[in-house]
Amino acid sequence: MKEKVGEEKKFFFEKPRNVKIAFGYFLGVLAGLLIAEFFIHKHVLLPWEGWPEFYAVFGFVTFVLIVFAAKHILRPIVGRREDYYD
């Protein structure tokens, strides 16, 4: 996935155009999966699992909570000063 441009080699994701294309495909697949959930019969165990887009919202909220916990709880515990290794 390397391309030679003059003397400098560029990797696939170093070009902003390729990143935009890959991100567009990612959003397209994401939208397709969200739409497909309305047409797929789910075998739910708990009542809230039957809500539309429950797993997408649950995953997003959980991810945000993990990021905030890492930033506000774990970072003060394991973080070091900027000049720790100097």
Given for the second form:
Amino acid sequence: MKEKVGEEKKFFFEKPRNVKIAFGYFLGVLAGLLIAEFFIHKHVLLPWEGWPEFYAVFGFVTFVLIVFAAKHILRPIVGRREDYYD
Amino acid sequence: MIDVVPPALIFIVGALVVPLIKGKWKSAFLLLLPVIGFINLINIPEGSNFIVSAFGLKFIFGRVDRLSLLFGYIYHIIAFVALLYSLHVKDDLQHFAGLIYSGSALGVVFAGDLLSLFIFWEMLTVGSAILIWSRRTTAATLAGYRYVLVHAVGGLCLLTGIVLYLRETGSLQFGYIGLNSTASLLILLGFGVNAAWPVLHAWLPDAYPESTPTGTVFLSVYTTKTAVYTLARGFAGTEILIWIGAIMTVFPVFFAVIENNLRRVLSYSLINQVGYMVCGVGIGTQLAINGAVSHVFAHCLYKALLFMSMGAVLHRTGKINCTALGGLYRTMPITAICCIVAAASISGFPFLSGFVTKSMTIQAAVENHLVIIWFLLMVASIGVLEHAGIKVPYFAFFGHDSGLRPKEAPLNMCFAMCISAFLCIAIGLFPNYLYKLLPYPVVDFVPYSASHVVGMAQLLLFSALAFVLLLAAGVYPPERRGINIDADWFYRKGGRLFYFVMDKCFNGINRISEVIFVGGLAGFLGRISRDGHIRAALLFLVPVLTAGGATGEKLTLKKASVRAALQTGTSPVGISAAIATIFLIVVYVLL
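Please could you give me the other form, the form predicted in complex with its partner chain, since above is the form predicted on its own?
Zooming out: every chain and molecule, the one shown earlier first.
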């Protein structure tokens, strides 16, 4: 964008340093959550909820599976050109 | 009693008055309507009000109890927010349609009998169809027609069910119906079309993204949530709804991941969210119904807010596809922040509205030992985070820089979005105010236990980590231009197949008839009547002439002179007599 408007200001996420800081905070929170689990009373309704870091692993793995299933299974089946119905 | 009117009436009369008011007064009038409606609503006493007897039937326009009231409250709040959001629109038709639409939704919710429910149900379709058509593009017009056709089928199904139900029970009272006969099945299916059940859902992602930026905000709320209300009223605890709801939460997730149009992503996410409600209604315990209904309340706000933020983007840039957008946080920070609040709410982040409502339904599933359902709902929660929580804000406001530098949304849009965002946060922080309004008392449900907060935060943030890593690794499906076919394929392509078959069948018969009758038979008869007698005469004369010694050129000349003589009717008497005799012999022989 700089070449278009000579003095355009740099926005927040255009500075690599800010992105790094934000990502650092994000990782910090993740680490905090992993640790926090061992200091709280776990209210367990289903047996696997008691497994250590169950929700973290479940969330991560399921997310990846959803994305892969959509990309490699569903998209080849239902993806069409934009003028498909025209 | 004297001072209050049916809740629907205020909006419907208001809709009719809108075109008569000009200038700034119109804005004031539009904003005042939901306020007056709300004051009217809280003054209506509980029980059955506004009973009208006509045609030997009893119409109830104001059945007020805790269930209908909660829907009434949120419908008024959304009407206010959506009208504020669309205040800059100079098109009276859109305001008219928006008011008729929200009024009809209130009509359904407060209807105490099935017939008035049906009338408002159909008005709901009319109002929403006008909202779709008022975009005035070819795509919107066509999608609107498909929308109307699907809802017409659903409406007829409902009407047939109601008529059969009246025959079976002799009553039109709208209370618990339960799935136990053909009539109730038809009613359930009618409700199911509007609730966007799997396979019946395609009208939603087909039509909603084609509406105007403001119209979609109305659309995102009323049709589906009204269907949830009717299901909760008539079919609470119907087991099949648990499964239908759970499937609804999961399958749209995959479509949303690969969808390019962001308002279509939100439409799929809408189906997913309604799935939680349908599932809760199916479970049917007090906690589950509370979960479903409170989810309606929270969902109306954040889903409208998501559509508002995307509407603002569409309004300012004219674009809505992931491939065309990106980096808008630079110049649309308020819209971006509001979008993030809504995205976090719908994902169920702690201290926001989705967290305190969705978890009720999930807990109800666990308490009823529905482990597979629990699993599906959890997978869907991660899916929500994927498409509505991350994809929508990321691809619109962050991601690659599209180079677009639109202005911030108009002031009225910003206000509307901020009010909704504020309410999303308020519900998340102070859920007890919402819990007090629920149909059943909230007893042993505590949203903010340390265990629940940490668990959900882990689930969501580690999903987000997966997104970051997939994106960094270049594995996340790149946005690409294109569409994805869905269940509407069957009637869109099926319609064409029908047209093709009909064309080939009936037009084929037409063409064959033309060849046989017009081209063939008529021409043949014409030729026969023109020179049939000449041919007949020649047929008999040629052997005679040949016997008389005429051959070659002579014969040709003789034939020509006979032909000329017969054509002009100037044949010598002998020949005429011969022909007449031959004719008589032929007739004699034939008869």
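Positions refer to the first chain, counted from 1. The term rigid core refers to the maximal set of C-alpha atoms that superpose within 1.5 Å between the two forms. Just so it is clear, the structure is predicted and the values come from calculations on it, not from any experiment.
Open item on the list: Does residue 78 move appreciably between the two forms, meaning a CA displacement of 2 Å or more on the superposed rigid core?
Closed with: Yes, the C-alpha position differs by at least 2 Å between the two forms.
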